[in-house]
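The form predicted alone is given below as one chain in C-alpha cells.
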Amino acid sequence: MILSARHLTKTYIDSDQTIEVLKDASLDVQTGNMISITGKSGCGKSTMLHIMGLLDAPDSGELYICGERVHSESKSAPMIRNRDLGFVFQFHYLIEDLTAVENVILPMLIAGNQESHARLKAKEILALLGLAERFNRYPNQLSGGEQQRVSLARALINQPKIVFADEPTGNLDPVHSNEVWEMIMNLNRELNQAFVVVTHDVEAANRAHKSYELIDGRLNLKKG
C-alpha cells in the first residue's frame, strides 16, 4: 500500500457558518492504481487531494504514506513530497524564464541531484511525452497542452510513488484535454504509475480503475 487515508475530516469557518468539506473520508492507493475523484465545485475534492499530498492538514483522521503516519506539518513531509509525490495542477505553474528542460529538472535539483544527470532524465521524460523538439522552448512558446505535458514531466522526474493531478485538463480545450488524458492513461499503463486525479470530466473519470464521487464530505465508490 502506497497511501492510506483513514476517516479524514476537514472543516472551514466562513463568516458565521461552519462548512464540513470532509466527513469520514477514506481512500487507499496501491502501486499502479488509476483513481479519479469527481464531485460538485466546492465539495472538497481539492482539499482531499491537498491533504493526501501533504499540502494541508486534516482536522482529524490518519494518513499513511509508505507505511509512515504523516501529515503536512510532519518534519518528514517536505522530503516525502519531493521524493514520493508528484503534482499536476489546473494551471501549469511553469517558470516563464526557464526552458522546458530547466522547469522539469527543478525537483531533482532540490533533491540534491547533479544538474547533468537531471538534464538527461528530463530529456528522457519530455521525449516520452512527445516533446523531444521542445526541450529548449520557453513556456510562452508552447501550446496549452504542451505546457501541461511539461508540468506532467516535472511531476514524474523523481519517479514518485503517486502523482496527484488537480483538474489537470480544466484549463484546456477539448483537443488538448484529450491529449493530456491520453498521456496520463499511457503513463499509468506503461510505467505502472499510480495517479489520483480530481476532475469535473465524468467521462474521463470513468476510464480510471477506481472512480469515486465526493458527496456531502464522503467518498462514494462509483466504479472499481
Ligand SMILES: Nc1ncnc2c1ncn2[C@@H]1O[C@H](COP(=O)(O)OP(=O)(O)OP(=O)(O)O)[C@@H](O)[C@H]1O
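Okay, that was the form predicted alone. Show me the form predicted in complex with the named molecule next.
The following holds one chain only.
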C-alpha cells in the first residue's frame, strides 16, 4: 500500500454558511494503480486530492503514506511532497521565465541533486513524453498539450510513488486532451507509475482500473 486515506472529513465554515465537503472519504492507493475520481463541480475532488497530497489538512481522519502516518504539518511533509508525490494541475503552473528543461529540473534541484545530472534526467523524461524537440522552449512557445506534458515531466522527475492530477486535461481541446491521457496511461502501463486523476470526463475516467465517484462527501467505487 502506497497511500491510505481513512475517514477524512473537511468542513469549510464561512461567515454565513457551513459546507461539509468531505464526510467520510477513504481511498487506498497501491503500487501501479490507475485511479480516477469524478463528481459534480464543488463536491470536493480538489479538496480530497490536496489533502492526500499533503497540501491541505483534514479536520479529522488519517493519512498514511508507505505505512507512516503523516499530515500536511508533519516535519517530514515537505520532503515527502518533494520525493514521493507529484502534482499536475488543470493549469500547468510552469514558470514562464524558465525553459521546459529548467522547469522540469526544479524538484530535483530542491531534492539536492547536481544540475548536470538533473538536466540529463529531465531530457530523458521530456523525450519519453514526445518533447525531444522542445527542451529549450519557454512555456509560451508551447501548445497547451505540450505545456501539460512538461508539467507531467516535472511531476515525474523525482520518480514519485504517486502522481496526483487535478483535471490535467480540463483546459485542453479534445485532441490535446487525448494526447495527455495517452501519456498518463502509457506511464502507468510501462513504468507502473501510480496515478490518482480527477476528471470531469467520464469516458476518460472509465479507462482507469479503479474509478470512484465523490458523492455526498464519500468516495463510492464505480468500477474496479
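Only residues modelled in both forms are compared. Residue numbers count along the first chain shown, from 1. Just so we're on the same page, rigid core means the largest C-alpha set that superposes within 1.5 Å between forms. These figures come from a predicted structure and were not determined experimentally.
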Which bits shift between these two forms if the core is lined up, counting only runs of three or more residues where every C-alpha moves 2 Å or more?
14-16
